[in-house]
Amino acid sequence: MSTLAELRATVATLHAELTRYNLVSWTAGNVSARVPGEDLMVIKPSGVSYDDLGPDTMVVTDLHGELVEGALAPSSDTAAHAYVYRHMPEVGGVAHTHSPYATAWAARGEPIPCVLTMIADEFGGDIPVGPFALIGDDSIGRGIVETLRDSRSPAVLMAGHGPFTVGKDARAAVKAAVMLEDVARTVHFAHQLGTPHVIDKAHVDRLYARYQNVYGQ
């Protein structure tokens, strides 16, 4: 129970990061966290203002999206999050935003090319595009899993929809969402000036390995 209470508080706090970095509007977007050792997850309720979110408003579902605990209906993207957790056991957190620059790339159905060291560091190469899928069942989740299965990227641009990011925990997923919007904006600006140069794969591999294994404390 203490772990569940901590996760509720963590997920509630992480939603404030989505608004702080201007990644969402109104009630769009969501963050979830896998409950360690259980077939459960904590996720944002559907259609609730970010100002009204707190640990007590977070809901708990099983990994098929069925409500287990909470007074509110879970996010409309719950089935997608649940599918990711069922099929990617290494994932401990999922975030979804409609951040403007990343969503613009998703609207074009175009991957973000690896033209910056920051992209190489965080995403390990181009940021891929997933297939168009309707909300309501696990179609989006299937697209996320199929796209990320052969990619080092923790982010996928779901065509015509927007970005989903994954991580070892919910904080890592939100960090990836923040970094994604930053590079999506920069590469958009670069395209206004000309054609940016893609970084050689050997350099990408070295940058990715350093950032993932050496960078930080």
Second form
4 protein chains.
Amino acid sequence: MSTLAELRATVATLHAELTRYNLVSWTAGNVSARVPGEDLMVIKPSGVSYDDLGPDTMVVTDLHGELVEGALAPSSDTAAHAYVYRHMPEVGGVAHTHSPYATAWAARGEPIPCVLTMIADEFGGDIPVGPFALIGDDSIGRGIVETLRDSRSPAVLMAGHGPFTVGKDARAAVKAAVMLEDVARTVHFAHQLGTPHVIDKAHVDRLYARYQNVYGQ
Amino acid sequence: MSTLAELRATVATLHAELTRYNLVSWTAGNVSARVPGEDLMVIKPSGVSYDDLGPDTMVVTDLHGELVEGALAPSSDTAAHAYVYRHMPEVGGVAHTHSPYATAWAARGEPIPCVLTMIADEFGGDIPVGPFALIGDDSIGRGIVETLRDSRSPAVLMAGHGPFTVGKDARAAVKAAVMLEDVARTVHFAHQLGTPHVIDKAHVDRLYARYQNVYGQ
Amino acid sequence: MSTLAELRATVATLHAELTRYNLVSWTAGNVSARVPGEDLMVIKPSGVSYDDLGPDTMVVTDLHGELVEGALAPSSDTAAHAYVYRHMPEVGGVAHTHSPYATAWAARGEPIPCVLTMIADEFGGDIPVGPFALIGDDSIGRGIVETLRDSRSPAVLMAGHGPFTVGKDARAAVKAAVMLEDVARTVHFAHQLGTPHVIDKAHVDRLYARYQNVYGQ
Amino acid sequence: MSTLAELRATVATLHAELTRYNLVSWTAGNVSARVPGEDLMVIKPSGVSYDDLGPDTMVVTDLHGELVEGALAPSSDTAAHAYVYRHMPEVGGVAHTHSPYATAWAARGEPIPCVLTMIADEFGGDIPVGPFALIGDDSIGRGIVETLRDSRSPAVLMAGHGPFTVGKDARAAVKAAVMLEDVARTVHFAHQLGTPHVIDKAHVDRLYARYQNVYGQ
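Alt. form predicted in complex with a further copy of the same chain, vs. the form predicted alone above:
Below is the entire complex, every chain and molecule, led by the chain shown above.
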């Protein structure tokens, strides 16, 4: 099990994947991790450059977003992360970006159709759209949770806003954010010049089952 | 308050954000900062590679663009920066790029509609278009100022030319340039496959007020 | 002739070209090389980050995909690579990516038309589409081989999935993957605003013959 | 005046701008420089990776493309470069790429319209299309020269092939290649969602005259 110090380092480092894959501009995206066995989470501080993130700049809050440890104010999206952890006990990590192709689907309020084996593998079907919700209360968190509960997808496209992804840990949530932008982009390109073929549900199920059980080490 | 030496270093360094986010090609973009309490500004020299910028290559001009300090000729856009500083006392920094998506909206003379929470947060509504204006006199500066006065946006899309952004200091102006290209791109993508939903004015106002007051440290 | 140690190093290093040209996200692409003179291949392990690849992490399998040497499980695409080596003795290297533009053509099941001299040079004509095939048996490998046999192209766009490329060695297969994405992207752009002119077959033949014989050292 | 050793180093280094701005894939682009005062040019060797270029790998040919100095075969585009030097004495540098947006315009055989001040500044009007021409004799060189003679543009889009750019020296030719891709991309984006306004000829003339005389140091 991760100690808190290791988790701070892990979460800090994972933000570098957001910049590596061009999922974020300036400071507009964040990753968090649940502290295993405690009602706590580690999250990015608000408005701090990705260049300046390290274990010591990460902040720790409780699962209502109240600061527990750290010198900086937590991400302005902390309430949404906290809501997810309170209502989805299986989730150990959350990532939020405004990655451009995924956010374009979110701006139109359109799910990403399952037209690629990679979407079947990773997302188990169409990638769903959540409601338009304003920041400031539990609306965003509730929209995320209610949408993800009806889906196998670890990603939700919050309408007019951008994607949130979840995973068993922070690395899995970040992986989902990276793969989401990849498929959002490819399907965008595919639709620009025609209509790609939607994969049959039975094939999607086989691909998803295999990938979840066989892929990796 | 910044000393002039610090300001030269800050402005030189901020140009690296223009290249990091691919907002500029070759030497075609520039950042300036007002020298607090003086009728002076620090700006990029004309036609110098971003690789070769440092505190010593930055030039200082008065607010009519006349060279005060430095061995190099100031940016060919100096007159536009200077006009902004003369007419907008609250502005401490100006950035100019030809970032591709923002410039594409500028080429069509179309404002970027407020279809994303990020646009509401940062720009407080649609991102406006300024007039087509030729370089060589105060036309560009006047177009920028007249357009920004009617808007909460720190960014203006000068028609057929490209974006100018302003801020309380040079870092804020550069942040606006980065966020502008981000949303210009996402809204471009959204429009390629449909029509995104415009956010209600009341929601825009709430998002803008919150972001301007709560976000960051 | 390459020793096995050299081949492990070569294959590990070639994966850096996949990331350099943005052909892959996270761990979703792989390169293999036939071991000259033996019924063996060197391939990427499954689900391992490109940052962590080195000669020692590469795995060796036989040409039915059974692990012969190495501590990690081989790529989940190993069966497809192995099928290609069994049925195309002239092939010494295979690469597989989900590069976005090539995969968009694959999602629509459309071949890339030969509208650029670069396509004639490298691919000798249209870049063909292979069947939709599920992972888990020889379907993907068979689809690749049957498609490439009818074509001069070293690349096949597997429908709803992504591209596979082959070459006399792993470097040639990776080069084909890089050039494929380049032309997939350019032809995508060309089609977005009109219809490019297809190059006459006689010109294609002359370009292909020249490039295959004259280009390089 | 440059010595030959300096020119070899300059030409080698300038290739790094092609990769920095993503104008080339693998080995598919090249820069050359005329040796001042001599009927010689320095050019990239054929099929050599950009990672492996240095002063010593550059080759020297006469202005008919015959190797004069160097251990490697010259670029397969050498004949086109040589033709330009023989017929345009004012040209000191040539660059050739298959940069994706410029090549997409070339694939459709459409000139890039002068809808941006940057195009007026750098190219003095529309960026013209040259004929479709096969490699192997003087057809490409002749197409470049005949097209550029009717234009102020330092760039020509060779139909179905890609751009060639020229300049007073190799650096100017590379700058034109970089700026060409920048505007090809922006105008592509602009056309995707509407029709940008073409700048009046009188304004183009004023912008071009000013930029050629005032910009830079």
